Structures are given as structure tokens and as C-alpha cells.
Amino acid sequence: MKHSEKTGLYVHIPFCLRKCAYCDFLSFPADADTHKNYVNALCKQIDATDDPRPVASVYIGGGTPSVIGPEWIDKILCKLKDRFDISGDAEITIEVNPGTVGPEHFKIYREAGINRLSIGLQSANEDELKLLGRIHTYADFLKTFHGARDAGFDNISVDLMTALPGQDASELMHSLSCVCDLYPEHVSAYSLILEEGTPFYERYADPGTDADILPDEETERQLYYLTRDYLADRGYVHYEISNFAKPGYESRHNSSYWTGQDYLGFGLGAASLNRGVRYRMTRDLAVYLADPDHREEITVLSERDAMSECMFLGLRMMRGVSERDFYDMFGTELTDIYGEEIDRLIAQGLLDKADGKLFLTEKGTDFGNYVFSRFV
């Protein structure tokens, strides 16, 4: 099995001002001293890591990374640059939320080398923002977006959520049109998933609660089609099931996940895939502060495991899985491993082949989870 010639870096900032009602990410409010201690621990973890490969992308996610002082973000990036060979044209992204970022943040981010922002809007409708438990208004988002443009950021992604409780086509269309009128370079549009342990799960998951106001399966599918078609009409390339970009602005970091590239994760709960070994940092803050290199859930991937991941992650990309790339990575033909399953899925109208690539059909995107499960 051939390993990546380059790698990506992910940095997790677990802090937020307030937990959103749908969120099950590893995030929580914390004070300034905790921010400081956490960044110091992060830098120790980075110092303890040795990898000579060129770094093609850096992604700072959370949580809400913009809730910590921008000087801490600068310190983290300086440490990464000291320790790793970060390519001069590397994509360096930070997630920000409206209401947590201003001109000083943007100035320091730019000086630190950040060249891409991912702004969490989720909805342009005030009632939906309140329902989701967001801390910002649409006006706050506009201030953040225009502030980023004024600061010189020319690669901005905006996050939207679809299939929200009570959402119909007109509400989604309003959010889509508001976003597209701003001409961001990238849009991520994910359907709501009810995660156990969240207020949304308690409110909507079980019969007898408010579950009846969630869009049904057919409505959710129609909202997905609306999103896809509207964004295509506005010039966005649908390059992954839930992601759309102006030509040349696909997320290089996230694409590396879907194409099986190695990545190193820093921070609480951060995952890594490094030369066939998958592991996760501890999710216990006290443990992490005391031992920033404390690793858990260590798994050595077999070649068959890696093939499986290549398929179910690669098929998320609309371009699909290249037979040539599969052979270059594993030294065997794709059809020798999965030929019968591929033929079955093609016969069902869920997969198609062209130009040496295997990809989801339109019907296949409706049943993506089923298709992916066939390769697990």
C-alpha cells in the first residue's frame, strides 16, 4: 500500500461561547486562562511531532476557533511553520462564527498566513437561527463577511444547514439567494442530522415529541435537489455530496480526506491518519493539558481497510474513484477487489463508469449511505 507523499494538518480549538442545540462536536465554553493553557499544550504536541513531508493544507476547526484571541492563532501557526515544511501555496483555513470576529482578528489572521475563511452562517432566516441556538443574527453574518472581504480575504466558504425543523423550499431558497448574492467562493450545505445527547435529539427524535415537523425523506430529497440546482445555476461546481465551489476553489484540505491523503491532528480529540495508522488524541481536557501527546483509539489499517476507505470516501466526490489511482495506491485492479459489488450497484442504477472512473449517479446520491455501506 502506497502512502501519501505529502500531508495536511488539522488543529482543533474546542472552545465556543455557547453550545448550539444540534451540535455534538467536541466543544464547550472556557475562560481565558484555559485558552492560554490549551494553546501552550497544543504547541508542546506540535513540538513532539516529526514529519518531513511537505504540508499542502492547514485547517483550524472547532468549536469556534475565533473565540480565542487572534494572537493565540498566530502563535499556533508560527509553531507549525517552525516544525513543518508548509508549502508556499498551502491552503490555510480557519473556521469563524459571526459575532466572534472583527477587524483585528482578520488583520492578524492575514499576517499569520491564513488565506481561507469558513464562516458558519447555517441560515439567513432569523427564526431558524434562533431555533438552532446560534449566537448571531444575519446582520452579524453580513458584518463578518464584508469585514473579511475588506481585509483582503478572497477565498471564503459559507456553511448552510438544510432539512431543518419546519423548513420548506421558500425558506431554503431565501438562504441560498442571500448567500449567492455575496459571491462566496465556496458553499457547504449539510442536511441536519439528529445526534444523540443534543437538545435537538431530545426534541425531535422520538414519536410524540416534535418529530412531525422535521422534513420527511422525500421533502429532504427535494430540498437537496433545490440546493444543488440553485447553486449550479449560480456557477458553483458540485464537487462533493454536500460541497459546492467556484471553479478552482474546492477545499483542498477536505478533499484530501476524501481522497485518502494522510493528515496529522493536533488538539483535543483530533484524529490523524499517518502512514496507515489511524489514531485520536484524548478527549479529556485535563489529560490533554498534562500530556498533549496522549493518543487513543489507535488502529493499524489493513490493506483491505484502506481499500474500503478509498471507496466509501472517494465516492463522496462527484468525480468518483479513479481506477488508475486505485491501482497506483494498492497495486491491484479495482474490479479485482470489488467487481461483483460494482456490477450490482451499476445494475441498480446507483453507480456508473466513464473515463476510467467510478462515480455515483443522481439516484446514487439519494442512496449514498447504502452505496458506501457496500464497501465497508
Contents of the next structure:
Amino acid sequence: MKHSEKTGLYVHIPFCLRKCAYCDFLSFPADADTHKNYVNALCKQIDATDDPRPVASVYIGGGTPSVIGPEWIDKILCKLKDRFDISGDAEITIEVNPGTVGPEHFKIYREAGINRLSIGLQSANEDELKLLGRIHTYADFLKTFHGARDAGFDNISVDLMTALPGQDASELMHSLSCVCDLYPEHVSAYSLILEEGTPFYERYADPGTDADILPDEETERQLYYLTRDYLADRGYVHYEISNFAKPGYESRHNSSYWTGQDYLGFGLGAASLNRGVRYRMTRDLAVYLADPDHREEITVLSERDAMSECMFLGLRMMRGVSERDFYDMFGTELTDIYGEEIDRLIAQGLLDKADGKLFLTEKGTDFGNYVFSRFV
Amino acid sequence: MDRSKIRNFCIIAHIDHGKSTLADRIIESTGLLTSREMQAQVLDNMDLERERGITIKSQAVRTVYKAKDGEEYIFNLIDTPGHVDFNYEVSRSLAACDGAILVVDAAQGIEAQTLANVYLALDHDLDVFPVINKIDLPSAEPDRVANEIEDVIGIEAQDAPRISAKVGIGIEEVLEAIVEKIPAPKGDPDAPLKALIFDSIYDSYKGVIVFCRLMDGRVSRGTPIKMMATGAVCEVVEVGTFGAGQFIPCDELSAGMVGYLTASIKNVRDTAVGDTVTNAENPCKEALPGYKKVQSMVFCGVYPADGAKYPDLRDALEKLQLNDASLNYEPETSVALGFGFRCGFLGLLHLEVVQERLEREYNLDLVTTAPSVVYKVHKTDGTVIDLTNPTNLPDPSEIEYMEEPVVSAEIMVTKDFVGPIMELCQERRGRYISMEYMEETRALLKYELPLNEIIYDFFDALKSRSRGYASFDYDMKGYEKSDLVKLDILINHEEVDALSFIVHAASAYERGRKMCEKLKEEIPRHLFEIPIQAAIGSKIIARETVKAVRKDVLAKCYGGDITRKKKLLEKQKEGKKRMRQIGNVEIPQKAFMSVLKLDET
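Please supply the coordinates for the form predicted together with its partner chain, as a counterpart to the form predicted on its own shown previously.
Every chain and every other molecule in the complex is listed next, the one we just looked at coming first.
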């Protein structure tokens, strides 16, 4: 089994102003001192890491990375550049939320080398924003978006959520058209997932709650198809189950997760795939501050594990899994390993094969988990 | 051995009236074991028995009691199972005794099994003396119960020991009563050997260990013996008596004694309960009366959940059968379930016990099909077949008529619930025979009921409709002609053989409908719509549809999620493994048992 020749770097900023009602990410509000201590710990972890491979992408995610002072972001990037061979054309992304960024942020981000922004909008409808527990209005988003353009960001992604409680096609259509009218380079559109432990879960997950105002499966699919078709009409390529981009603007960092490239995670709870080993940093802030290289859930992938990941992650990409890439990676034919499953899934109309690539059909996209589970 | 100092007895009682507790107290008080060695229920040494609070296999224990007259007496306490499934074993245990202690709950009084067991004991000419237990309960009415015993059973009860086995009141009185009221065994030690087998177990070192009561003669190491019914001949290797939870070898067993013998016997089938052991060279003239070949009453298919475990299941059944001669099995094949066994049981409880032992002691994951009784199918060509598997029902055009087994049932119930219980019996196609009031508030109902109506959930229904106040006992009566049909279940248009069952024509429609409803709940949604149909022959009588699933996809999967999402997918796949693939449809194992739960009340 071959390991990646390049890596990606992920930096986790676990802070936000306030937790959204649907969010189960590792994020929480914290004071400025904590921000400072955290960045120092991050820098220690970066210092302790040694990897000579060229870095193709950097992604600063959260939480809301823009809630900490932009100078901290600059400090982190400087540290990364010190320790790693970051390619000149590397994709460097930061996630920001409307209401937490202004011109000063953008200026510092640009100077630090950040060349891509991912803005969390979720909806262009005020009532939906409120329902989600977002801290911003649509107007806040517009200000953020235009500010970013003015600062020179020419690669912007906007996040949307679909299948929200009570949402119908016209409301989703409104959000989609608002977003497309701004011509962002990239759109992520996620169907709402009710995660345990969130207020949304309490409110909607069980019968007897407000579960009946959630779109049913049929409506959810209709909203998904609507999103896909609308974005296609507006020139966006559907390249992953929930991701769309103008040609050439697919997220390189995120694509690396789906193509089995190595990535190194920095910060609280950040996950890594490093030469066939998966692990993540501690999720306990106190532990992390004391020991910024505290790894947990260390799993050495067998070749079979790696093959299975290659399939269930690779099939998330609409272009699918290439038989040749599989062979180059593992020295074995894809069909020798999964031939029987593949034939069955093709017969069920869930997979298709063309030009040496195996990919989800339209129906297969609806039943992704079923398909993926056949490879684990 | 002085026979006048031996007391061979058993304890009979309705379930939960305190039989096992009293047995514990007797063993404890006779000093063979220290209190420290006592477990809660010494006689019930199988885990399963302790958990369910029932006694499955009869066993015996020998203790020594120093009575008030200064003499030492040997008590052989023979434990009997309390459940109707094991009626035959009960009768053989009784036959090994000379007397019985009847335990009656001071609060509940006489119940159906009390009566059934007393009559059985009297049939065996046992001297029965009553003991009124649980007098420590606030609701205890020992005087009323004493009167009831006299009125209903007709045995003297005014001086019955009034005890609480649980807290240890009156135990001494019981021990003295055993000495006084249970007769010493009769029999001639110099006559040819005649011993009754009342139980046998398999031990991997000694082979079969035969539990027996010597009526006449003697037996010791080297005695050539013969089982009169099965014809097996062998030479005795060891004889002995029963300590609590252990075997104590001795030199000789003679008339009147209860003990065990081993003879390198490999198969418990050679030592059938009820058979007579005699001396092969000097046999007795005739065997003891009452031997019956054990017959399975209830059958069901037992399949390994994982087809590859078929050999393991076979081994496990073989081993279980070494200890349980009433378990029958033969290989069968199901289109839906693959290779498995059709197993015969004494009753539903026996079935459940075997199933649990297979799962627990042999670590097997099983799929069992709906239990079936044995139907007699009279074919047009004049032949009769015993049908134990609905799938084997001949084509209707070849069937002249069918017969089903019927039982005589006795139900004892308090006045207030007579109505609901009669209604239940009517619903279950019962034929009313009689009703007598035992006393002002309690009635004894007699019904004849088809066995297939009571094997599923009759006990549960009885309990719930009488709020626990009804008790029930039954005896096989025989076969009766009946209008029966085979109900087939089709899933996604494919007949699932393992779900077929035989049902009375009048309730076929209702059962088919409920079965479809139940399966609709059990079968998970698939990528396509699944029709579930019930059919008699080619006629569809009920239908339900499992709607197709519309989506099953994770919206997000980034670097930090991969491990967690992979676990989710693994779980999803694992769930599928525990399903049975029928055509394109995956059916969970418990769906095959759903027919059992059709009449939940």
C-alpha cells in the first residue's frame, strides 16, 4: 500500500460566540485568555510535528475561527510556514461566520496567505436563521460577502442547509437564488442531520415532539434534487454528495479526505491520517492545553481497512473511484476485491461504471450509506 | 439397611406455593449440609432453573434425620417438576415414593396444579399429608385453607403443620410428620431385582447415571442388569446414594432404597424414565406398570442464525439429548432458513428451555419457527401421516380429512373471572364440559381444547384475563377431526416456507391479517416496496405493504468524521448480517417468531 506524497493541514479552532441549535461540533464560547492559551498550545503542537512532505492545502475550521483575533490566525499560519513545506499554490481556507468578521480581519487573512473563504450562511430566510440559532441576519452575510470580495478574495464558498424544519421548495429556492446571484465559486448544501445532544434533537427527533414539521423523506429528497438541479443550471458542478463548485474551484482540501490523501490535524479533537494511521487529538481542552500532542483513538489501518475507506470515501465524489488509481494504490485489481458486491450494486441500479471509473448513480446517491456499507 | 428407617417421599404443590423452599429447609435442618453450603435452592442446580424459579428435571437427595424418638431416619426426597409439560416425569417420580407432602399456600389455597398433583399422587397409592405454608403472610388464612383441603380433596388437614418455609417456622413439625405419616418402604430384598428408573443424566466420565428406586431385590457393582422396555443389557459399575449436589458411592442398594447406578451406558435413550431395571440373569416376572414412551407434543424448526454454524447446532443438540431423552430432533431443510432441525418437545415450556440452553450454554444464535402440534393427515389413498412440519402438508386434493390433538383441561378460577375465562376458552375453540363450585367463591371449569390453541400463549391470556387468579392443568385426550388449513406467507411474492402454519379454517382470515400486520412491523424498509401476503392455497386472504425507503445517505463526511461514520456503516452492515435473505428481502430473525405473538392481550 502506498502512502501519500503530499499532505494537507487542518487547524481546529473550537470557539464560537454561541452554540447553534443543530450543532454537535466540538465548539464552545470562550474568553480572550483562553483564545491566547489555546493558540500557544497549538503552536507547541505544530513545533512538535515534523513532516517533510509538501503541503497542498491548509484548512482552518471550527467552531468559528473568525472569533479569535485575526492576529492569532496570522501567528498560526506563520508557525505552519516555519515547520512545513507549504507549496506556493497551496489552497489555504478559513471558515468565517457573518457577524464575526470585518475589513481588518480580511486584510490580515490576505496578508497571512489565506486565499479561500468558507462563509457559513445556512439560509437566506430570516426565520430560518432564527430557528437554527444563528447569530446573524442575511444582511450581515451580505456585508461579509461583499467585504471579502472587496478585500480581494476570489475563491469563496457559501454553506447552506436544506431540509430544515418546515422548509418547502419555495423557501429553499429563495436561499439558492440569493446565493447564486452573488456568484460564489463554491456552494456546500447539507441536509439537516439531527445529532444527539443538540437542542434540535430534543425538539425534533422523537415522535411526540415537533418531528412532524421536519420534511419527510420524500420532501427531503425533492429538496435535494431541487438544490442539485438549480445549482447545475447556474453553472455549478456537483462534485460530491453535498458539494458544488464552478469548474476548477472544487475544494482541494476536502477532496483530499475523500481521496485518501494524508492530512495532519492540529488543535482540540483534530483528526489525522498519517501514513496509514488514524488518530485524533484529545477532545478535553484542559488536557490539550497541558499536553498539546495528546493523541487518542489511534488506529492502524490494515490494507483491507484502507481499501474499504478508499471505496466509501471515494464514492462520495461524483466522479467515483478509478480502477487504475485503486490498482496504483494497492497493487490489486478493484474487481478482485469487491467484484461481487459491485456486480450486485450495479444490478440494483445503485452503481455504474464508465471509462474505468465506478460511481454512484442518481439512485445510488439517495442510498449512499447502503452502498458504502457494502464495502466496510 | 433397616427398611423401617427409610422414608421415600416427594413434595407436591402448585407453582410458587413454596415447594423448593421447603425442600431447602428440610435438607438444611437434617444437617447434611451446613448453612454456609446452602445456596438458595439446592435442588435446582441448573442456572436456568434458578432464574425461572421452576424445577425442570427431577432429582433426588438423601439426608439423615435424628428424630425425637432418638432414631436416625434416612430421608430420600425426590423432587418433581411442577409444570404440566413434564407430567409424565412427575408421575414416574411419584411412583418412586411411598408418600408425599402436599404444600398449600396459606393465602391462595388450592390451585389447579395442587389438585392435579394430589390426584396423581393418590393414583399412585401414596400417603399424602398436607402442610400449610406461608403463614407469615398478612393475607394468610390457614384455617380457611385447612377446611378447603378437607372439603375439596378430602384428606385430614386440621392437624396439618402450619409453617413458613421462608422464615423457618414449623420445619421440625414437618420432619416429625415425615417420620410418622410417610410409610416405610415395602419390598423383598431377596426377590429378583426390580427397580424403577425415575430419571437419568449423562456424565461425560461415568456415562449415563440412572436414578432409581428399588422395589425388590438388590444391586451392586458387577450385577448384570437389563432395562426391560428398551432391552439394553449392561453390567453395573457403581451404585450409590444422593448427597446434596453430589453422588456418594456405596456397596449395595437394596429393596426400598433410592439411589443411582452407572454401567458405562452411552445413551440416555437406553435408560428411559419409567422403565424397569432387573437382573439380566435372574429377571423379575413382570415390569413395573405405567411405562410410557415419551412423545413429543410440540415441534418447531430450529436453525442456526449463521448457516455456517449448522455443525455446531448438531453437536449441541446431541449433547443436550444425552441429558434430555424427551428431546427429539431430525435434520430438515428450509428454503428460507437453510439447514436446520425439526425438534420435538414435551410442550412449549420445554421448547423454550431447550432453546435457551442452546443459546446460553452452547452460545448459538438461533432462528426458531412457529411451534406446531402433530396433526394426523388422512389421505385419500387410505394412508395416515403424522404431520409435524406444515411445509410437508400434502396437496389438498390428496387429503381426505385431518385430525388435531385435543386436551382435557381443568381451570380453577375465582367466581369473578368465570365469565372472561369461559369467553377465552370459547375463542380458543374450547368445548365446555362442566363447571363445579369447589366452594362459594371458586369454580373448577372443565373444557376440551385443541392443543394448538394452547401452545402459544394460552397461559399468558389466562393470567391476564383472570388477573392472575386462574390456574390451569391439562391432559392429552386424543385426536379429533377438524377443519384445518395451511396458511402461507408470501414476502415480495415469494412463499416463505418457515412462516407457514396450520390453522383452523374459521380463524385463518384473522390470523393471516394479524400475521401480515406483525411482519410489516418486523421487516425493515428496503429500497423497494415489499408486499406481504397471507394465502390459503392460491387465494390471497390478507395483504400489507412495507413502503420503500426513500433515502439513506450521510450529508457530511469530512476528516474528523471518518472513524465515526465508518463505525455507523459497520453497524449498518452488522445489522444486515443478522437478517435472513429471502429473495431480495432481508428478514430479521425475530420475524420468524412473530406468529407466536399474534394474540397478545
